[in-house]
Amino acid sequence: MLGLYDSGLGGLTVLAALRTAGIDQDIVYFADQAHVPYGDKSDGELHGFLTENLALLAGQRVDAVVTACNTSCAVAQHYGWPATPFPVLDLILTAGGSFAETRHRRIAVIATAATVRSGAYTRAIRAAAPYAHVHEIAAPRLVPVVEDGEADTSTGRDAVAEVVAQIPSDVDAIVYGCTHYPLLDRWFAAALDPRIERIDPAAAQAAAARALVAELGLPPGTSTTTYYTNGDAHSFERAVRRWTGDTTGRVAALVAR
């Protein structure tokens, strides 16, 4: 069984793409909206959620953990990743990865102001690709656009709108450095030069899901969904039947920490 975490909605994007990949484990997914937006917290608050949360997980005895949030991982190369009985994939880490053989050159990531904070994007990226410039801004908005489930009207469009005016004119790409952004991504891409490429980190991530599932010679799964909350349940289930189309998985909520 697997184990996903974010701040609130925006690990759904790296569960749908668990899923399109083929992968059938049950998963455990854990959205800490108590706390959502992690992008105005001071890094020692995310390392504690980061902690609690990984706690969480292991108290469902989860085989491994595909992290869901950008701003933990960032947290967590700073301050080290807490002691697990059980492998942690890192997002930020697989998507810098990622740009091993990238053709492009100039990238901006977009991303909480926290993970903007940390560097850790630009890192990861020149690690694979030490030729490419990597712009990152960010976009404390967006997070909260989404939770409020403003996502598909103007006010999601306006919020984009003010963040596509701060990416430089020459990128050829931009990476969606929150896992909240793709849910925007019909704003991005009526408001961006179609040659730029959007990256959603998803993908790669899902790949190394695949991988690591193989490597722990995990058995196959019946691809069950259980999602918890620490905020609102109610609200959260409708979340997660309109961004997942999952209803057969159970919402239930969780007593804050």
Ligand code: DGL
Given for the second form:
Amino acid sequence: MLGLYDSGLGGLTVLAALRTAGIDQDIVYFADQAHVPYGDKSDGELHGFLTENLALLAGQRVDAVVTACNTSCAVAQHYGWPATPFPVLDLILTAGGSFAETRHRRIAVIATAATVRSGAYTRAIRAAAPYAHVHEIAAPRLVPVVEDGEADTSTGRDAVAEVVAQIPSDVDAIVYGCTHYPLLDRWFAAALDPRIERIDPAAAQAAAARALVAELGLPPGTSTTTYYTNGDAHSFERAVRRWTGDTTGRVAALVAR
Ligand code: DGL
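Having looked at the form predicted alone, could you now put up the form predicted together with ligand DGL?
Entire complex below, previous chain first.
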């Protein structure tokens, strides 16, 4: 069984990528919606949330955690990963590693303020592609837009337009450095020059998760996902149905911490 966590809905994009990659493991997904957005929190707060999220998943007896939150990975790279009895796949390291064979030279990473502050994406991409020029852009409005159910509205479109206006015109790729942003992809696609590739690290994370499942020799699962939130379970359930198409997974509320 695999564990995934995020501050809210963003990690559903990683979950979807895992299922698209054919991973049939049962999955426990935890949305820390009591603390969303993560991007404007201090490193100390974020490390505390990370520690609690991993402890919660440990309590579910997961075999591995596939991180679906860039911001917590950025903080863990500075302050250390809490000790766990299972392996944890770092989304930013996976994303960076996927640039080893890249033809891209000028890359814009769009991420939360906390992730940009850490510089973790620039380090991870340049470790794999030393000649790449990486430009990081903080986009603090986008997570609240998604969490408030505005991703499909003109509010979502306008929030994306503000970010696109900050992207240098000579980049050849952008990276969704926050798992919420692929839920706004239609607006990025419409606003960006079509020659700019839009990269979602979820695909690389799913490939890494597949390899980890094989390495750990985990027996086949039943492709069942159980969702937990410490926010509002009803609106979270609606969002799960909207963004994953999963009509069977069970959604349960946890008491907000
Ligand atoms: N979706 C998360 C990430 O990838 C956190 C976003 C937030 O809550 O600010 O960074």
